[in-house]
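Given as structure tokens, the chain that follows is alone and in the form predicted alone.
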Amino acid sequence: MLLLAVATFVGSQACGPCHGAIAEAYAKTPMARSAGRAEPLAHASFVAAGHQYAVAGRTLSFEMGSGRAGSASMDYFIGSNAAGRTWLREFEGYLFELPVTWYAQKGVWDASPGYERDAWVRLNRPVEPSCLQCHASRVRSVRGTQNRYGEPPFLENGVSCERCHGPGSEHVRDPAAAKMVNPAKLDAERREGICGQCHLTGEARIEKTGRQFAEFQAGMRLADYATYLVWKGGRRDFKVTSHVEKLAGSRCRTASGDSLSCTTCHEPHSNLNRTQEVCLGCHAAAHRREENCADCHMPKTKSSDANHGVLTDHSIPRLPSQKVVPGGTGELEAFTGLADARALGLAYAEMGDRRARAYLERATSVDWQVRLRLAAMEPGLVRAAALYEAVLKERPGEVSALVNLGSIYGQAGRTADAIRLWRRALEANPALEEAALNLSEVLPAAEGAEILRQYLGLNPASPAGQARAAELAKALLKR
């Protein structure tokens, strides 16, 4: 009887002995260097989003007002530094994104994306696996938590060989019998899914029922794992990783069909840019052919979701003045996958669009994600509680369900049950402000003060946390 083995990931170091030249070239590319342990930094002082910061070595220091200062360790980085680099703080296996980024294109420190308008120095943004997976390989997320990982949190810095060629254990064991995935030999949909897993943004990415995006591997159909939704008619701005959908809407792709792909212009193993020869291959009589075609027809454009960042316009406008595509029509459609009621409802809910509920109530596939969104929209506490309870049966570590159901229980006088849920939320993410504050309200003052002490150790500048801690301190002094 023939027993088949399931291939597992073994790491890029296993590729080098047979593919030395390729491995050496790829190790120097930005994709291969997009995550890792932090190295000591030269001293720099700067202001970002109105806050004073300093970096030195592996420490970020900041001012919190009233003469108080704080600091945080800089333990890991994400970003190849081609455009920029952001740092992560580690605490007992939990990862948090720091609020400052080095923007290499302009050579400046500034607020990380999403921190630009923060009124205080926030250190509790969790780094979830969906973020880390596009920067590192073999991510070791801990089940039942929001942002906890093994030690180390990922086994390979950057995007590994196996992200594009599939798990290699069987190929290493018997190269002749077990072939690796060759993207060039895949059909267009499967080939483009390899790049699309990290370079396709859309307005929302909705996981399919019963599927986890982290399970996607090279050679599979991306649409079997997630539906990507975009605005009908495109959008005016550019996102950092919107390359795939921009290219798909270009006139070049429309005319060339599946023969034009990401690797037509980008040699993946060396990052060699072949754009000019590709352009002249179709436009041999092009005007000003001695110049770089991409300078005018793929202009660098400021991204909407990153400070100081510019990206190449893959919509390939005929004239530079046409680089901004028409605005969307206000309706979402599927770019990849099926835009059914569930996908549309979850996407609109993610965007805060009031159309979400009507779609979600029509969804034929109702899972924890649908129930979670419906619970947040449900005005009736009994019905909302039932929905949150169903979510937690399927997803025990879902922090929003833990916190919100705890609040409903608290209002109903079920204090012990509320405390249990909020404690569980802090196990999933110890810097969850809502859970810490709620516990400080219902626990004895000394115990509540200890909860806040631990929370403020992670997020010391929190105005709400500081205010509540001061209230408890006064209460304890009166005893």
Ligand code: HEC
The other form holds:
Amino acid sequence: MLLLAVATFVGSQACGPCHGAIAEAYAKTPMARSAGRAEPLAHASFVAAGHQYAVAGRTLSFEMGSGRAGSASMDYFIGSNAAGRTWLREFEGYLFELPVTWYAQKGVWDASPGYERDAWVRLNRPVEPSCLQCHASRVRSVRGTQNRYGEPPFLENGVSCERCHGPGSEHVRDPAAAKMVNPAKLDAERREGICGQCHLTGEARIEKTGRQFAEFQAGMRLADYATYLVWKGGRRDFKVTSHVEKLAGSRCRTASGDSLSCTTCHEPHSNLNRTQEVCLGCHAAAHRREENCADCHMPKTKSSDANHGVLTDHSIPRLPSQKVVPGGTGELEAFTGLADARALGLAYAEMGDRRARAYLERATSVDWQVRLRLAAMEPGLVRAAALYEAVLKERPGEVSALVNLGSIYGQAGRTADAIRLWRRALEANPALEEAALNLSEVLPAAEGAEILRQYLGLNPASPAGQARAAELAKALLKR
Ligand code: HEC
Ligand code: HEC
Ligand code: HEC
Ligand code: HEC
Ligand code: HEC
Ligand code: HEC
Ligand code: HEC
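Condition change, the form predicted alone to the form predicted together with heme C (HEC):
Then the entire complex follows, led off by the chain already shown.
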């Protein structure tokens, strides 16, 4: 019997021998160098979010006002340094984001986005696969965990050729018989999906039922994998990944259609930018032809979710002073894909918006994501437990279901079941504070103290962890 080969990912180094010029140019771009193993750093000390830090070699150490101190290894980096770079710490294959980032445009160390107002130094923020999917390629996440990966966690340091051209094993064997995806030959939707897989997030990106976004490949339709929701009537602010939405809202694009896309101005292999000739190509009779159109019509704006970063306004406004932000009307709609009750409900739930429940209850396809959100809103413990149990059948490593169902069991006196679930939660992510604290309450003091010791090894400054550890130490002394 004959078998038909299914192409697999082989990595960019397989393309070089035949596409040497492209491979050489591309290797120098920020996208190709967006992640990797950390190199040792020269010594630097600085204050971020009120805490004293120092980096040296591959170690970050900190000291808080309270005198509490600790350190973490810097094992991998994210960010080419075009705008900045942040670091990940690895523990037995689990990855955690460190609280400080180097902001290259300003040349300063400061708190990572989301850590600016932290009263204590948090080292336990899990790195979920979506983060690596945008910054690295051939990511090897371990199923059933929140943030565990293979060794190494990804096989390519950045955006590989195959992210834009599809898997290459068959083409490498026989280039004439097996073609790669060529974005230039795709319809507009599939072409734009290639850049959109990483440069579009919208207000919320909701995976379709039964789909995993990580399985999206160049040449497919984004809408078959996810619904992207945005505020009706425009964005409220300006996010890092909004280039696709911004361009879509520009007068140039709405008036001229699909012919204007990312690759009209950006040559991805060399990172060459041909904006000036592109503007003049459509606006042949434009004013100020000797000047740089983008200086006035694509001004740089500070974004809302990347500290110290500047982004170029891709909505090409008429007036340079024009406010970039048209206020939203407070309702979500689909930017790409279908805004059915499930997508709207999940998106509102992500934002903590009260409208979520009514939508989720009307959802026609009820999967683990819908159940997880409904469970969190469910006041009846029996019904909430049934929802969480169903979630865990589909997603055995879903940490919030493990922790919360454990708590319901605990309240019902089913302590052994609760312990089993909280232990599973720690297997999914060993620095999950709630699971460690809960276990320390129900286990014998010596065992509880050991769980906390392991947890504090990963997150030494946790006030709740320290307090509980002190209580247990006292209890053990008394015995
Ligand atoms: C053994 C040599 C060889 C290797 C290895 C190779 N290619 Fe090609 N590639 C070719 C040739 C020859 C063509 C032109 C084929 C044709 O037009 O029939 C081509 C064409 C292409 C095209 C254009 C397809 C089109 O329809 O316009 C892309 C994109 C491409 N290759 C990407 C890659 C990527 C990515 C890799 C690495 C995963 C790779 N190639 C590895 C030889 C190779
Ligand atoms: C949906 C895709 C996506 C996800 C998820 C994502 N990023 Fe990014 N990130 C980007 C894009 C695109 C840029 C380039 C920003 C720009 O200029 O638009 C970027 C820029 C950055 C930069 C600055 C890099 C530089 O020098 O230009 C850092 C640092 C960074 N991201 C870290 C992270 C970390 C850490 C995570 C996960 C915790 C993450 N990002 C999640 C797409 C993503
Ligand atoms: C960020 C997305 C992206 C990445 C990464 C990328 N390409 Fe491309 N590639 C494109 C686009 C877009 C086109 C079509 C260009 C056009 O519009 O003419 C293209 C076209 C091509 C072509 C065919 C026509 C040509 O321009 O010669 C080849 C061959 C190719 N790429 C090879 C590679 C190889 C090899 C790598 C990795 C070293 C790579 N590409 C990485 C987006 C990408
Ligand atoms: C797999 C995810 C991914 C895909 C696909 C992707 N990008 Fe990117 N892109 C990124 C990330 C991540 C960065 C930030 C890189 C960094 O500086 O660390 C980035 C940065 C950029 C930059 C800024 C480069 C600079 O000089 O700072 C441009 C321009 C860009 N991408 C254009 C494109 C275009 C055009 C496409 C589609 C042809 C595309 N990207 C596809 C992830 C992606
Ligand atoms: C693919 C063709 C195309 C490209 C490329 C293009 N434009 Fe446009 N642009 C248009 C069209 C069509 C309109 C609408 C004209 C009209 O309404 O009379 C427009 C409108 C505008 C407007 C008026 C916007 C408004 O809100 O009234 C400005 C300003 C503008 N373009 C500047 C630029 C600049 C600067 C560039 C390069 C960064 C550019 N355009 C690139 C086609 C294009
Ligand atoms: C009309 C031309 C034009 C189009 C179309 C365009 N860009 Fe840009 N882009 C620019 C200019 C100009 C810059 C600023 C470059 C600089 O400062 O060196 C830029 C910068 C960027 C950057 C670097 C970060 C920033 O905001 O400064 C990214 C990432 C990017 N573009 C992605 C995209 C993506 C994704 C698309 C498609 C949705 C796209 N661009 C479409 C002209 C364009
Ligand atoms: C110094 C700032 C500046 C530069 C540089 C500049 N523009 Fe403008 N442009 C403006 C302003 C301001 C307006 C609005 C004029 C008005 O509304 O009276 C405008 C208006 C426009 C319009 C709308 C004209 C109309 O009548 O609807 C277009 C199209 C345009 N510019 C294209 C370009 C192109 C293409 C370039 C580059 C060759 C460019 N501009 C360079 C400031 C600039």
